[in-house]
Each structure stands twice: as structure tokens, then as C-alpha cells.
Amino acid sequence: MKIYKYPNSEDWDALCKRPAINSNDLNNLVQEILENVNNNGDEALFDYAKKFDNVDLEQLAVSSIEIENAKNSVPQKLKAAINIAKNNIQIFHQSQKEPALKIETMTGVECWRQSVPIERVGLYIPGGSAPLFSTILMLGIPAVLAGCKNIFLCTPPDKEGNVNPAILYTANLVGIQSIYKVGGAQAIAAMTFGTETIPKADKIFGPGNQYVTKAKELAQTKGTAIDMPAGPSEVLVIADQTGNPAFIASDLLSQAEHGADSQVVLLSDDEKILEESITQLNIQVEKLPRKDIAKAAIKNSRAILLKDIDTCVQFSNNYAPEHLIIASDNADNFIDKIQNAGSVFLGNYSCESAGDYASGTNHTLPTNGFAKCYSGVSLDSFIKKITFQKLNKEGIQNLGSCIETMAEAEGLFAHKNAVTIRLKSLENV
């Protein structure tokens, strides 16, 4: 992990600068893929199947005896933590909710705007060294409470044509039943043209590697929406002098472990804190089953000394992290200076694992700076709001002379027309 003393400002984009991938032969693989689904549908995912996940599969749909099994298969301890956290996430959501609102801005002109839910959801679920089952929660409990009509998933499966028992657990629990046995690029390509077994999505849902990502983007251009633009994970840290340099290490690297391409930064006003942070981070990272993932994501990772905490605050900014923690007895001094991040951690017990799993916020994130203009995914990213407004014959006639102006000045006469004809049919009423 390399060490920044105060860089000048200049410099600030150049160390925002997230891990660069050749997109271009990733986006001819992916497209290639899209089209071979679209013209194929199963077949093609069946030999995906066998080329990708070394498996002959005789079905893409999970049985409902494969979920028995699995509910049967879960261990108990496992069952009560993930209970615990779909309840704190079914509460956090179910306080989105909003009551339609009529409104009168004049006599007899009534506006209102209502939540409709998107009908068909894809929901896409990693399920390779990492099954997150976690991401079920996060994206099936929202799901449900918003209304769609069909909640469907796709995961892949492993050598033996199975799926993970708690993805299969997690999804019967928040009252998915529709599970694929499809991965990669070739499960979005499924999701967004729709095949013989899978139905076509209308939005889809989910995180993945950088050929699922990239097969998201490419989906938009086939007139199927996604959550959000999304690359490998990432965390910032801000940490003064009272944060942990233990703690601080252990929430760097419960992101590092997610993938070889993720990035961690470590922001602070205080040397001693950075460097005794690094010296637990290198220690901890030894004790990890999944350490030479995490020391390869620390490579691609940067430890800055700035000159305050205000100052990090605007680095971070800049940065506009996915996850962002600040280490600090005074975390909450500094909450009304974030602009950009996708979910924030306050004090030095707020774990960024917290909200990766049961306090109740959503971890479905914007990272690679689109925090500065995307948010998380929360209730209403499954539905439409669609507005409504009633005139009455009042209300017709006293806004219709500002439509007829407004629509005159436009040149379109049709439209002023149509109060007209309106306004004319009441005079002798």
C-alpha cells in the first residue's frame, strides 16, 4: 500500500483514479455473448454452462426439492443470523414507503404523483468463491415490499449443477421461488433478451465481475434497464487521531478480500495513525483464507496524508467513495460536509460489514465515483412514480387562457385547440 504525503491538489484526480481494465476485448467478448443468447436462448446457456462452469446441466430451473433440500441443508446458527437480518432490512425499507399526495395548485386542478412497481426484476447473484447470499436480502426484500409481480434470479451453479444452499435459503425466505442456474455474462444476456426457460427483465438487479458489469451496460442498449453503473468494491477511511488503527485495518481489508480489482484508501491528518493502520493491515492480512486476493487488491490501494480532516472530507469527495467510514470519536461532526458517497459509516464501532449485512441500509452501491451522481438501491429503485391531474370544468377554465398563450407562442395550434374547444363548449353551460 502506498504512502501520500499532502499532495497538492492538482494531484487529487490522478489518485482517484480507480484500476484501469482493457474494455475494449471485454466489451467484444460480452457482446458476442449477448448476441449468441439472443439467437440461441438455452442451448446457448446450457454450453456456456459446460464452457464456463465445467457442468452439464439437464435444467436451468431450480427444482423446488432443490430448495427443500437446502432449507434442510442451512445450519441453524446461519438460519437465526440471516432472520435477524432480513428483518432489520424489511424495517429500513418498509420506512421508504410514500403515500400518493394530491395536491391543488389552483381551484379545480388536481396533481398527484404514485408509486407503480416495475413488473418483471432480474435479480443477479454471485455465487463463485463468494456466494452473497447477503445481496438476496438487500435486493429481494425491497423487491417484494415495492409490489413486482415476477422476482426472478440468477446464480451460477457449481461442477456438481448445484446452487449454494443459503442462496437458495435466502431467496425461499424473502419469497423468490423463480432461481436459474445461470452465471456471467450469459445470465444478464438471458435476463435482458429473455429464453425458452428465463423471462425477459425489465429491470435487472445485481453485482458481478467486470464481464457481468459490462454486460449490464450493454443491456441498457437493448431497452432493458439496471440498478446502477457498477465496478469492483471499494472503501475510503478517514481516521483522525482517535480512530483504530485495528479496526480501521480489518474494515480496509473486509473490502480488499472482495476482489483482485477492488481499492481501499486510507485518508488521514495524523502520520502515526497511517502507518500504525498499514502495520495492522499487513499483520491481518496474513491471517485471511482469501489473502492473496486482498494483497493484490492492496496494490492497487493508497494510504494519503492530508493536512486536516476537513480536507480529507474534500478528498473523499472527490474520490466519492462506494463505502465511506470515518474513524472517529467525532464522526458526526463531520456529516453535513459529505457530498458524494454511497453509504456512510460514523465512529470507530460502525463496520463497513454492518451494512455489507444486517443493519438494515442496503449495500447495492454506486462505486467508481458514480456516487456523485447515482444512489444506492433502495425501495424506490422498484418502482416508477407516474403523476396524475384532474381538471374539472373550473379548473379548465381558469388555466386554459395560460395554455392557449403558452401553446400559441409555440406555434402549436393543435394544442391550444384542445383548451379551446373545451373552454367554448362551457360558455352557454
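Computed from a prediction, not measured in an experiment: that's the story for all the values here. Superpose the two forms; the largest set of C-alphas matching within 1.5 Å is the rigid core. Numbering follows the first chain given and starts at 1. Compared with the form predicted together with a further copy of the same chain:
- Core-superposed comparison between these two forms: the CA of residue 390 stays below a 2 Å shift.
- Fitting the two forms on the rigid core leaves the C-alpha of residue 47 displaced by at least 2 angstroms between these two forms.
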Second form
Protein chains: 2
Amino acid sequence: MKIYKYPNSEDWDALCKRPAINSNDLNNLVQEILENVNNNGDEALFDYAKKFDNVDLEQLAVSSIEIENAKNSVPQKLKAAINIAKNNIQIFHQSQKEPALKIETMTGVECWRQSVPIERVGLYIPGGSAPLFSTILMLGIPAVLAGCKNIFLCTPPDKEGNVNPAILYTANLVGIQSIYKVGGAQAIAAMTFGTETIPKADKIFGPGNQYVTKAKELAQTKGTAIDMPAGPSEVLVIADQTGNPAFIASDLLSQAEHGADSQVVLLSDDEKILEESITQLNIQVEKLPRKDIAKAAIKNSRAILLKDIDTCVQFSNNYAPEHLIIASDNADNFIDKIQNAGSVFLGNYSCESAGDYASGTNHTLPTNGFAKCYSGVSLDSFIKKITFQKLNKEGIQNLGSCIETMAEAEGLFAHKNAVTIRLKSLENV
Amino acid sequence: MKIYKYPNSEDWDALCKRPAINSNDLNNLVQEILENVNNNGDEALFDYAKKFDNVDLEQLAVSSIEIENAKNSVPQKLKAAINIAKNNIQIFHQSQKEPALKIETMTGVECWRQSVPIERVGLYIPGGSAPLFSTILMLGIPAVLAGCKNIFLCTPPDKEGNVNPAILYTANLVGIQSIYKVGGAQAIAAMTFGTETIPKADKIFGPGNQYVTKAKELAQTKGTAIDMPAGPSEVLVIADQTGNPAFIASDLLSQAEHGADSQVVLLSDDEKILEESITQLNIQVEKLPRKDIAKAAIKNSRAILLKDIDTCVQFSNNYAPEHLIIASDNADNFIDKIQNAGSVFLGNYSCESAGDYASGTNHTLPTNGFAKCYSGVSLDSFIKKITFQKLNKEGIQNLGSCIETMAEAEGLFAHKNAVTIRLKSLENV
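For comparison with the form predicted alone, kindly provide the form predicted together with a further copy of the same chain.
Everything in the complex follows now, all chains and molecules, and the chain you saw is the first one.
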């Protein structure tokens, strides 16, 4: 961990830089996968399963027997934990529902917005060493709450053609209708264009490696929406003298174990806390099964001493972290100063893993500085708000001449005429 | 206008297709503009002004004298109309503010979202034959209401190096701090990277030609958010026997005059209304200054007879129009069946131009079928919602073992340890 003491504010931008990801090289490869799936549908997906997942699949869709078996094989203790998390996530996302609010902007002119679910929602869950069933909770629960009609999930099979039982159990639990054994860029391609088996999605959600990320970027140019642009996960911890170095170290390591490219930043106005946290981190890391990954991430990480907590918050706003932990008994004092962050963890008992799994907030969050302009996933991500307006005769009479004047000034006489013709019809009554 | 009578539902997808836009050819050209502006800043912008706008600019920023002159030259009547529109748009967008709602998902676990303005917001207003000051109202008003700190606008200068007074007047009126004389892809490039004069934007808004659209698409891959993907403007009118053919024709023409690529669709269950609307359209179009544009658009447009209004709404949901007009005295009956639309105009007196200018709703809306997955611009477009969570000692004690179990099942032991270390510290107290 590199330590910086009281860096000049001119150096902040450099200290906030994430490692550049060169994704241009992937462009042709991923474009080719998209085209192949668009042209050849399921056949291309079976081919890629053989090529990338080393498995000869008989069918893409997970069967109901596989789901029943999964239900039986997930340990009771894990089921109970998933249920608690599900409940909290439901409560918080349910609270995000907004009733339509009718506003009369002028007499006879009513305007409102109505929340309508996005119909076809495709979720992607990566494979790899760990089964990310928590992400299914984070995406599936708001999709179901929003009322999306068709919710389906793609995830890569293992070499035996199976999907981890915890994935199947959780998907079934939250109400996802269909699960397909397709991974990588080809899964995104399938949901972008639709195949014989896999429906076309209106919007695609979920994390993934650089191929998946590139495929989502390209999907966006083909008429499909995506949750948000992706980058390596990151945490920024702000600690004052009331922070607990052992806790802080454990939070930094939670992030560091995600991947060698994870970003971990510690800010403090207290040199002792900063140093003790690093000492704790060096002790704790040795006990981790994923210590090699964590150590690699920590190598690129930064501990920065600043003159006070206000300055730390300013730096953090400049960095715009995905996760922001305020390790302080006085965390509440800084809430209103936070400008850019995905999700914020207040006080010494709000560890990042609480939000990663079970507090109720969503863990699909903007990385790579995108917290400056994107929100994390929420119920909002699964709906669109359609605006409505209704003018009655009095309304068009009140507003008509204003519209006529503006349309004429913009040189749009048909726009003007649509009003004039209505106003005239009312004169004649 | 092509007429289709009772088409089979298998043919709907073809009838809902928009003309394909091949934007790949622009990729290299626009990429080059982006790189040039990124490398050479203001100098590149002055060069492009010479090349594309035929003007030798002395400075990029509009001066306060130019703004004062504009204020004096906009006619009083237009000022009054703009003021009425501004007021309605403010009322409706103000109503979209959401207070933070604190939820206790479990005892000791509080979660909420806080709306925080996006700091740096760049607006683009195209030049051309008409000064689109109405779009400044639609983008500037919610930006100011949201509390965005830095709101700036780029718009191309004319050959004399001037900007239309109505643009300057409106921008100043709504509170936009800076206006720059830069147009096209180079304006988007400037706001994406920042130059000596023009700030880098966190999010870019506004319409434009195919170069601007491509530049916005590329800006998104450089870390800047955009309002939404763009396509030609479109309207779909559903009319029953209570619709007024002259009004319907005027609405179809409002859309058709936008551009030769505009999309205009008329659906009805009443053959007489359908035919009379087309007759009216052929009469009204002859009187329009932009009749050549309107006629070209109408050539590619469709009138479709369907068996009932429910079927019309189904077709419309499949089409997902930017603007949807329900030309019927019974429009309210169909509100809950509308799944996909940008903005909806209910009844015979709610013409599209009301929403284009002054009813209060936003006119920056999803085109090209994107209404399936995108909302139009609203106050939400200028904020991000940051999630917060606060666990106290009781909270982590209630939720701790759930998190530990889930983290372990995902193989993330540092995540588990962040909880364990806190739980242990509480046992010892």
C-alpha cells in the first residue's frame, strides 16, 4: 500500500485515476461473437459452450428437475441466510415505488408520470470460482417487484453442463422464470438479438469479465439498454480518530479479495489510525484463502493522509467511489457533504459486506468514477416513467397562444397549426 | 401515406420497423474529431468553426454584452410565451423531487437513498434553420431545479459568429452559466474531455444530427454519461370514431415537418376516421412552409386499420412510440394498457405541440423503440441517487451471521471476516 502524506490538491486527479482498461482490442472479437449469435442463434451458443465451457450441452434451458435437485442440495443454513437477505432487499426496494402524482400546471392542463415495468429483462450471472447468488437477489428482486413480465437469466455451465445449486435455488426463489446455460459475450449477444430458445431482452443487467462488459457496450448500440458501464470494484474508506483499525483493515481486504484489479483507498486525518490500519491489514491478509489476489490489489492501493475529514470527503467526491465507508462515530455529520458515491456505509459497524449481501441496499453500483453521473441499480432500473398530459378545452384555450408564439418562433408552422385548428373549432361553438 | 387494413399480427414487427440508420461509416470521422479535440483543445475548436461553420471566431464563450443585446432583441410577445412555458415546466419538474425515505429493514439496520445533483452538466443545442430555444427550457430548467453546480451550453455560431438571440435569452433566463459557440461532434468532444475554455461534463444532454449522435455514443465509452440514444422523431396517433380528422391530420403534420426521416403512424378501428384524416392531411400539408419535408416524411408513413382500440394499443406497445396521441373522448380508458411510450397525449385537445413547448412535460424523449426501456428526460436525469446504510451494534448482531453464511458460500472470506471481527469485538464488551 502506497502512503501519501498531505498531497497537494493539484495531485488529486492523478491519485484518483483508475488503471486504464484498453478494451479496444476486444472489439473485433466480441463483435464477431455478436454477429455469429445474431446469424446462427442457438447453434452458435452450443458451439461456444463447447469451445469456451468445454461442454456438449443437450439443451440450453435449465430443466425443472435440475431446479428441484438444487432446492434439495442447498444447505438449510444457507437457505435461511438467503431468506433474510431477500426480505431486507425486498423491503428496501419496495419502498422505492412511486405513485403517479397528477399536477395541474395550468387550469385545464394536467401532467403526470406513470411507472411502467420494462417487459423483458435479461440478467447475466458470471461463473468462475464462486457462485454469485447474491447478485441474483440484487437484480431479480427489484425486477419482480417492478412487475417485469419476462425475467430470464443466463449463466455459464461448468464442464459437466451443470449450474451451481445456489444459483438455481436463488433464481427460483425470487421468481425468475427461465434460466439458460450460456456464458460470456455470447450470453449478452443472445439476450440482445434473441435466439430460438433465449428471448430478446429490452434491458440487460449484471456483472462480468471484460468480454461481457464489451458485449454490453456493443449491445447498447443495437437497441438494447444496459444497467450501467462496468469497471473493477472499489472501496474508499474515510477514517478519523474514532475509526477502528482492525475493522478498517477488514473492509479494505473485503474489497481487495475481489480481484487483483480491485481499487482500495484509505483516507484519514489521523496518522496513527492510518498506520495502525495498514499494520492490521498486513496481519489479516495472511489468513485469507484469497491472499494472493488481495496482496496484488493492495500493491496498487493508496493510503492518504489529509488535513481534516472535510478534505477527505472532498477527495472522495473527486474519486467518486463505488463504495464509501465513513469509519467514524460521527459519520452522520458528513452525509450532506457527500457528492459522488455509489453506496455509503456510515459508522464503524456498517461494513461493506453488509451492503454486498443483506442490509437491503443494492450491490450493483457505478464503478470507475461513474458515481459522478450514474446511480446504482434500484427499482427505477426496471421501470420507465411514461409522461401523460391531458388538456381539456379550457386547457388549450389557456395555453394555446403561448404554444403558437413559440412554434412560430422556431419556424414550425404545423406545430402552430395543431393549436390554431383546435382554438378555431372552439370559437365556433 | 401507405394504408394497411387489418394486417396479421405476424406482420406487426415489420410494420413497427424504423428505417435502419447506418452510423458505422461515421465512426472513424467522429473518432478523429474526438481525438483532435482531446489533443488540441480550443485550437481544434477554432479550426472546426472555420471549417464547418465558416467563421473565424475570436472567442468561444458568448460575452455578457451579447446576452444583454439578445435580451433587448427578443420580441416581448415571445418573451411572455417563453415565461408561461417556463413556469409550467418548472411546476411539473419540481413535483418530481423525492425526499429521502429512511427504511429500517431490520432492527438496527437503516437504509435510504439521497438525491444528489450531477455536478457538471453539458447541454447541446443544434443550429440550423430554427433556433431550438424550447429544448433549452426542457434541459436547463430541470438541471437548475436539480441543483447542478455547473450548467453550460454549446451551440454552433452562424457565419457572422453569432448565436440566435432567442437561444441566448432563454439560456440566460433559466440560469445557464456559460454558453459556448461550438457545434457538431466537436462540441460533444469538448464537453467529453474539457478544453482550456469548455469544462468537462459529467453528463451530456441534447439533440443533434448524426455526427452529434455518434459523438455522444462514443462519449459514453470515454466515461461521460448521455441523456439517451437518439433517433428520428416520431408520433403514433390512435383514433376512434370520436377522434377529429382535422385535429389528427394537424398532429401527424406536426411530426412530419420535423424532418424527412420523421416517423408518422395512424391507427384506427374506424375506416371513415382513417380516410378523412388522410384527406385532411393532404389538404393541410399544402399550406405549410415546410411542406416538402412533411411530404417526404409522409411518404414513409403508415395508416393502419385494426379491429378495435385495444388492438391499436397493443400495436402501439409493440411500436413503442416517442409520442402517443389517443384521439378519443374516452382516452382515459386506455391509460393502464399503455406499456411502451415516451409521452402520451390524452383526448382531442392534447396536441403534441402542447408537450413540445409548454404543458410542463419534457420533450426530450426516447425514439426508435427505446421507449421500451428508457424514460424521457426528467428531474431524475440530472441527479443520481446515492444509497446509504447505517448499522448500529444491534444491527450487525442481527444481520451478522446471515452475511457470514452468504459470504462463505460465495468463497469470499475477507467479506465474512469484516463481520466476524465486529461481532467478536461486541462479545468482549
